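Shown here is one chain on its own, the form predicted alone, set out as structure tokens.
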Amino acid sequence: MRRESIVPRADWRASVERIGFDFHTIDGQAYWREDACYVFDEQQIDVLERATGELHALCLEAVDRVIRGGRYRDLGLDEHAAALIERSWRDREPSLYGRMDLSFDGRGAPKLLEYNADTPTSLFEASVVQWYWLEEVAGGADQFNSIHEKLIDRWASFGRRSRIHFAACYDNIEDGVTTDYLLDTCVQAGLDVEPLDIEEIGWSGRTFIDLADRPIERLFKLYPWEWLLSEAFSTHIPDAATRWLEPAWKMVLSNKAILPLLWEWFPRHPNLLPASRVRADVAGAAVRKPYWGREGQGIAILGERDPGDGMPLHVYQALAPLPVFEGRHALVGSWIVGDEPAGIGIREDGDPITRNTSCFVPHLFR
């Protein structure tokens, strides 16, 4: 694994905009970078794929153990959330996708930092933008990327008679592009679709409805479950026939408090890091993480002698520093579609914490 400096396409902005990637620059700084790329060999890709598949299997086992053991308090979840989780797991409600954030330097075992199992973004960049870049710039190389094909296949498995509603906060450009991309893959699978802003979802007194008063049978929502359950209309969720994507059981995995439970149940697993809700349980340098949060919000790196401050609803995970290439900290986002590893995307930053402004850099392997 290495970072190679390369010459960007002269018209790269126009090129990515032609395929619908309009947030390539954030606050005047490039978010999409193609003055570099990350290069892997085939064996390293195999390592990432195997680790992602194994970690996903462990996570599914963890959901089952949480439910059987009633470990909701350890996750900061109340009875309302627990009931939704149990019903969705019992009914085998399918999931669509997720992204595992891994620390991987190409030599040691990939380490799970967290599982973005509910509302992961950077999907369009990983699936489409870097693939078009590869075909135009490095056609003789390959890329760990079957995300697009697997999404279409996953939608098709839901049945072609289904209508899928798609809801997001469309005033957030990244969320809007991600949702519209998923909608497009759903159309390619032959299903009927209907986009909605999250605020346009209505309640008929019996079920959730769209702007044409049609019942919402299945809803993809790029809107975190913890936000959804804070809304007044969330009390209607148990009474509605609506099936949700991601399903309610993903609340267990999108919560960083799952990390101590994974370590409790699968200690010393090569792809896991020591983690606890108690700082003293994690020796050496650690990372303090809130149970919920997106794009690095609330994350802090603690030194070996830093006891932390006992903040509630936070976990502590042993520090696995991201590898640094030319002063850039590189994070591997490894995608799951359904239950299958599907590809990776690389985010990098001059800071060791990956945030929403961290750059996306394409990858290839030979």
Given for the second form:
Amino acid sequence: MRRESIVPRADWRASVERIGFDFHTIDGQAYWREDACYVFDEQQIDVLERATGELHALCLEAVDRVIRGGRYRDLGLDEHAAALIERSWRDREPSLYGRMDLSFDGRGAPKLLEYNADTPTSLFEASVVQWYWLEEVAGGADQFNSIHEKLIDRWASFGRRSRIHFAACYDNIEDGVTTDYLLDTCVQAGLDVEPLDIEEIGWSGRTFIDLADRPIERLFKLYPWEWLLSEAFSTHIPDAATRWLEPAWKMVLSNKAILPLLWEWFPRHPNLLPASRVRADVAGAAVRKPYWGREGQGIAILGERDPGDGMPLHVYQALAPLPVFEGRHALVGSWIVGDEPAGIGIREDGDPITRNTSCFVPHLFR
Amino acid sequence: MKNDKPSLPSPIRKDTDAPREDARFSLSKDYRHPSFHPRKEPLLRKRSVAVVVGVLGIAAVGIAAFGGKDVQRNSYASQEDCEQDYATGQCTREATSSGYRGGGYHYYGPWYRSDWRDRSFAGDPGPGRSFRGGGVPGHGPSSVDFGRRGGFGSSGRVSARGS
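Please supply the coordinates for the form predicted together with its partner chain, as a counterpart to the form predicted alone shown previously.
Every component of the complex follows; first up is the chain already shown.
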């Protein structure tokens, strides 16, 4: 694994805009960077693929153990959430996708930093934008990326007579692009679709309804479960027949408090890091993470002798520093579609913590 | 392209040099989000996200227009009464809600916006002929069911959603 400086396409802005990628620059700063790329060899890609599949299997086992053991308090979840989780798991409600953030330097085993299992973004960049880049720039190379095909395949498994509603906060460009892209793959799978803003979902007294007052039978929402459960309509969720994507059981995995449970049940697994809700349990430098938080919010790196401050609803995970290439900290986002590893996207930052201001850099392997 | 599913078509593997048909775009530049511009024909786009910027600007208008508004529908004692107010296909029969003495069925018109008196909305079925003064005496709605919109989304106004 290495970072190569390369010459961007002369018309790269126009090239990515042609395929619908309009947030390549955010607040005047490049978000998409193609003045560099990450280069892997095939063996390293195999390692990432195997680790992702293995971690996904561990996560599913962990959901089952949480439910059987009633470990909801360890996750900060109340009875209301627990009931929804159990129903969705019992009914085998399928998931669509997720993204595992891994610390990987190309030599050691990839380490799971967190699982964005509920509302992962940077999907369009990983699935489409870097694929077109590869086609134009490095046609002889390969890329770990079958996200698009797997999404279509996954949607098709829901049955072509289904109608899927898509709800998001469309005033946010990244959410809008991610949701529209998923809607597109759903259309390509032959399903009927209906998008609406999350605020436009209605409650009829019996069921959730769309703007045409049709019942919402299956809803993809790019909106975290913990927010849904804190809002006015949450009391209707148990009464409605709506099936959710991601399903409620993903609440277990999108919660960083799953990290200590994974370590408890699979100690010393090569793809896991020591983690605990108690700082003293984690030797050496650690990272403090809130149970719920996105895009680096609330994450802090604690030195070896830093005792932490006992903040509630936070976990501590052993520090696995991201590899640094030319001063850039590189994070591997490894995608799961359905139950299969589907590809990777690399984000990098000058800071050790990856945030929403980090850059997306394409990759290839030879 | 790295993939473990040989049953999928050849475009998955980059080294086949086969064009990836599903990656082609077919959407016109003036395409707009179907939430706010109801489509007249099925979506045929492939990777159509080229329209997203336009979509987002329009979405903000849509939210302002619809966010947090109530909806309601009329309940009728019989299908005949419902069809005095609405077209036949707009009336549905449903079991009465729990707690209603005697059980049985009620007939309902379509959901419509509760603020229909303030202005008219394209596509909204409205309150029916009785409320508009064109109904048949003795055949109007027996009650009104109230629904609501805007019960989700408040957290999203202040924070990022994705992760």
